[in-house]
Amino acid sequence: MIKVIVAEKIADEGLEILKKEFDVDFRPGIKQEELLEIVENYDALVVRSVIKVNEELVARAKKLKVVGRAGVGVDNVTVPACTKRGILVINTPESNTISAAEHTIGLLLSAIRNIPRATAQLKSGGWDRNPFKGIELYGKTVGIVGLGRIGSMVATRLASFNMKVLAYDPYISDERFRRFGAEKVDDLNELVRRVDVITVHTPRNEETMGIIGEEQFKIAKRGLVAVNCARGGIINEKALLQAIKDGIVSYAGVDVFEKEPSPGNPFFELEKIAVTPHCGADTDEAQVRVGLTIANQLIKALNGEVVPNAVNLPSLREDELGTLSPYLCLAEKMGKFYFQVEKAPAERVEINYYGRVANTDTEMITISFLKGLLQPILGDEVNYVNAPLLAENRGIKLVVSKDEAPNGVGSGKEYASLIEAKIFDSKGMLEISGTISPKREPRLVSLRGYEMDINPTGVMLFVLNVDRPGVIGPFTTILGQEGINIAMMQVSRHQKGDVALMTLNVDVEGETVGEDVVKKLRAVDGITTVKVVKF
């Protein structure tokens, strides 16, 4: 049975879901050293932020297939090491977005209205409102750095305060700015010059570390309010501290720090700053969502399905996954064909996308094709994570093209969406094309120039035969004599009397059609080739 170790606490609701599916070892508080000794026994690992999924752990995790990070970032997971070993890394970036967005607003209001200081004074027995005069948000301009999931929620919430919303995010489409009522600013420094409030909502990486620093505070309006509820260091702490002392920043709200825990941080001594201990995501609702999300994604991943929040795969939202799923299935089945009918090593793969599918993010579809291509020879060793790397290591050159115009095969029949794959080896080329039916089922529509319309499923026979009477009858008779039922059959030809392609879906006892039966089929007069393919 699949074994999962949950090394840090997650919500009971998520834990119960996992226990229904797998053998779960719940070990919250386990030390890194102890985990290193036992991790080789598990198929999946769930962590939060304490356990380090580093190269040493990955090297010892011989069976590990999935690492689930119950949270947004993956700072404690060495993703390249996992990718190299074919270990899928998943997280829960959307589960605490509401909590983080609301905490951002809470920090902002707490800072500009001096709520922490006023609370402390009252609780100590005082009553003096004069030191706590604050400022309003109404009519002011906010600059949002990063208009992703959390940043967009902050934008809509601050717009309701009648604030003007500016945003800087070079990786977000113009449509998204319009959708959330934010004015797009292409230059970060221009944004800083224009705003009264700045809040950051980006991941922490080399590009974003210190993105708001000394240079930006020098050009900011005097009296700026700064909020960081994203990751420590995105707003440079030293520069922010000096800006507060110089009066450039009048108020600040900080939930995250460059070093955590952060005892003795000089921020804690300043009056006009609201600070919290990295608890932006800590609500009851968020923690339940995190637990449920990581559990459900782990189940999908261990069952071989594509999950939307895979860190080391192309990012897919739930709605995108629903749209692309039929194409992922089609591409993987198309890929499975080659090595079941050819023995020569593949040297180059060309994948061409036509029509509507060309207007989608096809990277994951391409990966599905490579996974299917290598599965007949590598078995469970290949997965969505390592398929591109394994293909590259085998010397397979990949070429991908897109054409949003509909395309057709053979006599010119057009398909609204079409995937065409060409696999080249030292002897020649195999072409296979497929589309999605109105029922969202995969259909193969062309093979080596032969037109067809078949559902690639189960065990199939692909047969080349002379196009004349007296060939198909004896062939199908042998199948009947061997107890093999024909579920579907189709014949295609280029011209009368030429070599035809016969495709058959068959019901067999066992996993495939035995070699002894294949020999009998090949011996039929007029049959030139018989290939068995398992989809």
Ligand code: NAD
Given for the second form:
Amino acid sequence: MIKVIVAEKIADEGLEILKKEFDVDFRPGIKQEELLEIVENYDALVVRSVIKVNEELVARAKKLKVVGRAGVGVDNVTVPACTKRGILVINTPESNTISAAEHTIGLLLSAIRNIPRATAQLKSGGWDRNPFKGIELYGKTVGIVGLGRIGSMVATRLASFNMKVLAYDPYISDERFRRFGAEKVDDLNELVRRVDVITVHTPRNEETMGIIGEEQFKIAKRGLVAVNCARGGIINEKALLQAIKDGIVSYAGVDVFEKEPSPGNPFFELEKIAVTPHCGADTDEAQVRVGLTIANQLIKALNGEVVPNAVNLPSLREDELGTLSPYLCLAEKMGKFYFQVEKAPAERVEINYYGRVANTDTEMITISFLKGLLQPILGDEVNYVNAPLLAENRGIKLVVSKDEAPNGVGSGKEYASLIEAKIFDSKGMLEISGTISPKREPRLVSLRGYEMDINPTGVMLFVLNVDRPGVIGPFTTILGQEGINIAMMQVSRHQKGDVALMTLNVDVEGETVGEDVVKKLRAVDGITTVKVVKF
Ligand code: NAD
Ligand code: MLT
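Moving on from the form predicted on its own, please list the structure of the form predicted in complex with this ligand.
Now the full complex is given, and it begins with the chain already shown.
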């Protein structure tokens, strides 16, 4: 049975779903060292932000197929190491966005109105409001660094406080700034100079680590309010501490720290800072959403399905996935053909998308083709995650083109969508083309220029024969004698008397058509080639 370890707390709702499907070890709070010792036993690992899925852990996790990050940030997961090993990394990017945005606002208000200190004073028997005089947000300017899911929600919420919203995010369209009512500022330092409040909402990476630091605090307005509910270090801790001490920053709200947990952090000594222990996503609603999402995604992923929130795959929405699914299936089957009929290494793969399919995000379809291509020679070692890397490592050059005009195959047939693949080896090229039927089933419509309309399924025979009477009869008689039923059959030729292509879907007892039977079929007069292909 598939074994899953849930190494940090997730909602019971998610856990229950997982337990119905898999053998689940729920080990919240497990230490990194202990996990390292036992991780080799598991097919899937679920973490939040404490466990580090680093190179060492990945190297030890011999069976691991999926890492489920129950949350957004994957800075605790070494994604390239996972990709190299074909381990799928999934997260739940939408599930805790609202909570993190609301926590940002909470931290901001708590800080500027001294709520944590006032609470503490009252609870310890005091009643003195003088130390807690704060400031208003009304009429002030906020600068948002990173206008993604959370940043944009913070923008709209702060606009309702009558704040002017500026944003810095070099990676999004102007339309997104307009949609969220934020003035686009191209230069981070200009934003810093103009704002009364700054809040960061970028991922943590080399570029964003310390993006607000000493240099920015030097040019900021005196009395700046700073909030970090994204990741520790995006606002440099040392610089922030100094800026608070120097009176440049009047208030701060911090949920995340450079080192977590962060005992003895000097921030905790300061009055004008509201701090929380990385609990921005900790609400009933978000945790149920996160738990259910990660559990459902994990089930799909472990069943070999493509999931929408895969970090190391092209990102697809659930609805896009629905549209693309038949094409993924078709492309994988088309890919499977080559190495089952050719023994020469593929040097170059050309995939040409025509018609409607060319108008979709085809990246995943291409990956599916590569997965199918390598599967006959690499077996389970290849999956959606590592197929492009494995193809590249084998020296296969990939060329993809798109043409939204419908394309015909052979003599003038037109397909609303067509995928054409050409696989080149050192000596020649194999062309295979396919489409989706009105029932949304995969169809192969051309092979080496032979027109056809076949359903690539189960075990199939691809046979080249001389186009003359008296060849097909003896051939099919042998199949009958061997107890092999012909489920479907088609013949195709370029011209009369030439070499024709015969394709047969067959029902076999075992897994495939045995080599002894293939030998007999090849010996039939007029048969040139017999290839068995499993789809
Ligand atoms: P997101 O990917 O939707 O948005 C991030 C935005 O940052 C994107 O628009 C991106 O273009 C922008 N960005 C990237 N590099 C940038 C740069 N150098 N300068 C300016 N902008 C840049 O992510 P999200 O879901 O909004 O999450 C934002 C952050 O919040 C992440 O760090 C995430 O881990 C964190 N988070 C924290 C909590 C919590 O509990 N405190 C909860 C959820 C998410
Ligand atoms: C996240 O990235 O989703 C947050 O840090 C919250 C969490 O890890 O639970």
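Numbering follows the first chain given and starts at 1. Nothing here was measured: the structure is a model prediction, and the numbers come from that model. We call the rigid core the largest set of C-alpha positions that still match within 1.5 Å between the two forms.
Core-superposed comparison between these two forms: the C-alpha position of D255 differs by no less than 2 Å.
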